[in-house]
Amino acid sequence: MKNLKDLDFKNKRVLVRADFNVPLENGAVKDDFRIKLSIPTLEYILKQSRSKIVIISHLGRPDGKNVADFSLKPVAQTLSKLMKKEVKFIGGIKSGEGDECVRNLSDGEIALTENIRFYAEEEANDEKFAIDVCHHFGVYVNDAFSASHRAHATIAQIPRFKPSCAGFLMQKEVEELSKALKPAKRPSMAIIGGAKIETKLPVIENLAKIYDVVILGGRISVEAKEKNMKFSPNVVLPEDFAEGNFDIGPKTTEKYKMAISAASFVIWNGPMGKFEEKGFRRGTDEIYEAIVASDAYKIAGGGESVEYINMKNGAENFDFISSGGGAMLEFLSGKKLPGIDALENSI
């Protein structure tokens, strides 16, 4: 897989398929966690001499229909602000309006399209459309992990037809992730939450032949014990519970904080309970101060997590932080994500 240094970007027109699934409030941007993670691919490139960039990226489910609750417009004005510089917005990548301002773009300059979710196309992974999105550019950049584990068009169709390469956030998360799925240090522990048991199943069984322990805690341990599920015997389910079976229980707190303490390499994806409420936050709570106060090798990701981290402003503390929900537990689970096997086929 190419990365950023590979290729060259001087005198051309480059397309980057960025993830600014951000969410919004009241028409603005409410967390630009997502939106700062790709900067440092897009100032690298505006460096090289007169490159220019076109932005992709979707929000939300719009089904392949244009809802203004899904638009693009606040992160143009929000990346604007984080870049101190001008991010042009384009209303739609196919239309008339933004072929022409694609090709008028000046050097140095960098724009952002609406929503590509809008076309039904590209959730149909449909050829034509990725041809008609890139063909105005002369390099490709995958900057967008998290969406990664997507067979969608702007993903996994247009290396075949432009010379491609991942930018500096892709490449982190490969480097970052492919060292969780071989532990330098040992002893290691994965740490599991969250919900829906069926996606965190394969990940479960997989880090399970992987790490010295895995630890369980969320709605998927209450689901496990329900169901009376069979693991690996190193993969160890919550004691007891809090009131509800919303939170993990003290017992549980307090062995699960031992064996972090003894950990050299931890990963953690999902908290151990409702954190949301405040009554049953505990549970991820130590949880997390036990991580932190670790010496161990920290990496942490996830939607709730990356939540729950930047809640307590604690990014800082670990050593990597995934921008991948899926995407990451599909890595972790040992698949090949679609967007990283057409950046290694790419022409």
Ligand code: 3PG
Given for the second form:
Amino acid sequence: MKNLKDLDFKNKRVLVRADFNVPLENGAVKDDFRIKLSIPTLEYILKQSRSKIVIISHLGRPDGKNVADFSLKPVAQTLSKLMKKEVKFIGGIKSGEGDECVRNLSDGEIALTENIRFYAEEEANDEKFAIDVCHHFGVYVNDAFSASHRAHATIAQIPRFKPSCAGFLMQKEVEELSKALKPAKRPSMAIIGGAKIETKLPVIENLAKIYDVVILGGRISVEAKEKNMKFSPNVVLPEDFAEGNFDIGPKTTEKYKMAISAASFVIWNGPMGKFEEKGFRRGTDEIYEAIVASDAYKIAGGGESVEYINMKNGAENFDFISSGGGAMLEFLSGKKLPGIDALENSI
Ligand code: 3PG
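Take the protein just shown as the form predicted alone and give its structure as the form predicted in complex with this ligand.
And the full complex, kicking off with our chain again.
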């Protein structure tokens, strides 16, 4: 997989695929975590003489239709504020829509196009659509790790037609999560929580092969017990739960904390309970504090864990925080993500 330093951006129109799938509230960006993460790549490209950038992203699941609530306009405003620079907004990127805007971009300018999922061809992984989207550009950069588990046109197809590379965020994600698949220090521990056991099962099974211990909490551990699921002996389920099964219980919390304090490599994905409600936050709070206090190499990720860590202003306590939800889980399951595969096989 090529990185930014391997390609020449001078005098080029550069197409950057970002993941600006961020929460909105009253028409404004509620959490700019993912937008901030894209800035080092954008700034690096703009430093190359006479380069110009068009960014594409999706937001939500508008199902191939133009849905005003999923417009990326508020994201352009936030990005502009963060970069202290005008970010132009292009209403459409298909031929006959955005051509003039794209061709008229001056050196050093940057633009964001409207939600790529407003076109049904994106999720259909349509080859012709991908060619159409990228035909104005000299180079393509994928900095959307968190969307790279989707075999969609602007993720999986464009690298077949344009010289392509990973942005800094994508590069860092692959480096750090590859470390997580081969933890250098022992004892190694994976802590998996959150909801939907079906989506977590492949990760639990793969990490159980790699890690010394995999501890489970949150809704998935309740489901695993209810369904009487069987795991390998190094997968640990809670012994007790809080009232209504909305949090792990005190005995389990103590046991998990002891284990965390001995670990040298910890990866954490998913809360231990319904942390949005104060009454069911204790388990997640105590596990989080134990991770923070340990000397282990610490990696965290997943939408809810990131939300929790941000609520605690705790990002600096981790060696790495993944921007990926589903993408992180699929990577840790040992699967090759379509977006990474496409970069590795790019022209
Ligand atoms: C995410 O937020 O995990 C990514 O942007 C992917 O979004 P999706 O699950 O709607 O494909």
